[in-house]
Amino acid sequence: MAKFLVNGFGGKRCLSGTLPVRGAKNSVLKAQAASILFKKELRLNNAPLIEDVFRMNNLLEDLGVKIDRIAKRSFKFIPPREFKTALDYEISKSFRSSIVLTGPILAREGVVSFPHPGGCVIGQRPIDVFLDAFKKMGAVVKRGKRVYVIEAKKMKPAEIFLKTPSVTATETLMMTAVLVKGKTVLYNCACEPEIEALAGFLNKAGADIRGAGTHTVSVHGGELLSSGVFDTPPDRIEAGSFAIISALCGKDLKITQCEPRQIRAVLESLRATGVAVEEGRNYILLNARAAFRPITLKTREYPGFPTDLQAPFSIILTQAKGRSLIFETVFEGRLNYLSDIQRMGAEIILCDPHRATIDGPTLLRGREMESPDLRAGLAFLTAGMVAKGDSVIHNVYNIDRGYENIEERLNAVGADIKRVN
């Protein structure tokens, strides 16, 4: 398995140049899944070349979709007349977004079977919100030893209240309802920009989805969509990741091809630590102070501070003068990575599964670590660049799941990261 060897800067700011942002992971995966809703072809542009995209393509091909690569970042999806209804066990277990295929297949074919989806180990990630919604839409759920089997002779529209505003559940049920005749209403929906992008794309292809981007979404469904083109928007989490790296290691680094307005919570938190932030229409420039100020960082659903950027941001807090508090409100297992940052020299107290204090500034020292999940892996890579000495990061597959050729792109602006297979 591949690992990264990171030569740290020891606190110096060495990165300069231009760092473009790729297409959004959390958008493209749902657009790939949407190919199930079409009777003709779907074209997808600006796809990031990451592991999760390749795994989703593998799943769709196994279900019967013909996929042609028509350019470096563009794919064409041609659905079969009838889909296979059992999701490949091993691929589905490898990433969380496999769950979004279940509703569209169920609505189209009347049955679907799948294992509990895999993905990052960041706390409990139950799927009862999906199963409960499918039941309200007329499905029968059976759980075997290894897989769930869900059947519905005819799905019906329903009013569904999500007990938590889950992004994946909102998108999955929204796509499911496109193929269910009648009006389905979803309450307490998530409001992330990716949901709005997906709904806008489906509406252009003939769907009738209203309210996406708000807490109430209604779908008038019942027909397969004809054909469509999805232009993947920039990845706001990658843009935020690069902004954090720039604040720590940037000398003259410009982040381009992004939408700063979508990460205002991150940029305002950076400003609170003393970083000067310049926002353009599609770029970000940052200029950090000699010393960072401590802050209280609390994760929330969009438009609040994203849980996916809590781990990378913690590295800034290790360099802030004073005590900072992290309050992770979304996942109870997402602070586990801090023990490795602590072993690099950071002064961290884990108060409980949701809260931690960080006292700084401290000199981080390189060490050997294993990436436990996608975002913690990026935090380790960031910490390795900040640290004095060399670091080794194992299991970089977790990082590859969401960041395309991250070492090559950072090396192009001055980093010193080697991939060793």
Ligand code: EPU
The other form holds:
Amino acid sequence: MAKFLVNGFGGKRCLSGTLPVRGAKNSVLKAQAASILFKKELRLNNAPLIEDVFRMNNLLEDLGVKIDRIAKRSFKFIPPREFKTALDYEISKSFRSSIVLTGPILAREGVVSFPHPGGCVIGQRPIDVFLDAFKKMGAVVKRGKRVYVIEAKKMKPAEIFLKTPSVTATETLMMTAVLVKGKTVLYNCACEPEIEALAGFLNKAGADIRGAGTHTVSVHGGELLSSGVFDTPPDRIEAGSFAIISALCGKDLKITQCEPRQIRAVLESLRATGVAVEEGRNYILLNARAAFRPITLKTREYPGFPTDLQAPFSIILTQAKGRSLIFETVFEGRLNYLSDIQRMGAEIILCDPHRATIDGPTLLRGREMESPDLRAGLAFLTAGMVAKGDSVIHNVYNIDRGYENIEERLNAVGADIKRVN
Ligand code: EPU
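Next up, the form predicted in complex with this ligand in place of the form predicted on its own?
Full assembly next; the chain just shown is listed first.
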């Protein structure tokens, strides 16, 4: 298992230069899954070269899709005439996005079987919203010991109220409805930009999806799409991660190839801590020379503060003068990483599974840690760079799942991180 050795700056600001943002993980994974909706082929550009993208390709290949790499970041997907309907158990268990394949396979082949999806351990992560919707569309859901088996001879359009505005459920049901004859309406949808990007791409390929990016999405479906091209937009969570790293360790570090308007909540929170933020159309420049101010950070669905950046932002709060409060409202297991930050010297009180206070500023000291999930892993890497002394971060695979060659890219702007296999 690979690990990172991080040489901390001990609070000095040492990163400078240009840090470009790669394509969005949570966008590209859904576009890969959309290959099931196509008859001929799908081309995908600007894909980030991350573990979750490779896992999704493995899973699709196992289902019968032929995938060619046509350039460093471009793939061509050629769907089979008939898909295998059982998702590979081990691969599906290894990442959450495997769930988005279920609806499209069900709508195309009339049956699908799959295990409960795995992925980052950040809460219970149920799939009831998906299952309830499949039932409303005429499917029969059976739960065996290891897998769910869902059958629907003919799926029917439906009016579906999502009891939780789940991002992947919105995307999965939108894609499913593309293959279901008639008009399906989804209420209480998530509004994350990745949903709008997915709908825009499917519409260009011939689908009829309206309202994506709002809470009500309607889909007129019934036909396979012929062929399509998806240009992966920049990753807003990577842009936000880099902004946080820049606030803590940057001096004239320019974050480029991003869309700052998609992370307004993050940039406003940075401003609230006292950081000067300059936003261009596709770049961010931060200046954090003064002491940080404490804030209350409450995670919310888009356009609120993204839960994915709560862990990285907590490192700024350890350096703020006074008491900050973190209120994680989306996932119930997403504060567990704080015990490691505490062991680095931070003053943290975990009030309950959703709330923690952080008193600062405190000197963080390098130590050995194990990355529990993707974003907490990034938080540990950030804490390691801020800390005095060296840190070791185990289970780097969790970071590789969502950040492409993170150590090479950070080293290129002045970090000192070694990957040891
Ligand atoms: N939920 C249910 N029932 C369901 C589905 C979700 O109760 O059937 C609950 C969840 O337990 C959670 C809330 O709904 O409390 C929101 O979860 P959501 O389903 O929206 O999360 P997701 O779709 O599984 C995506 C991203 C996550 C990101 C969340 C929230 C992908 C592949 N993943 O997950 O990204 O945290 O939305 O924005 O798009 C990450 O990139 O590190 C990551 C975890």
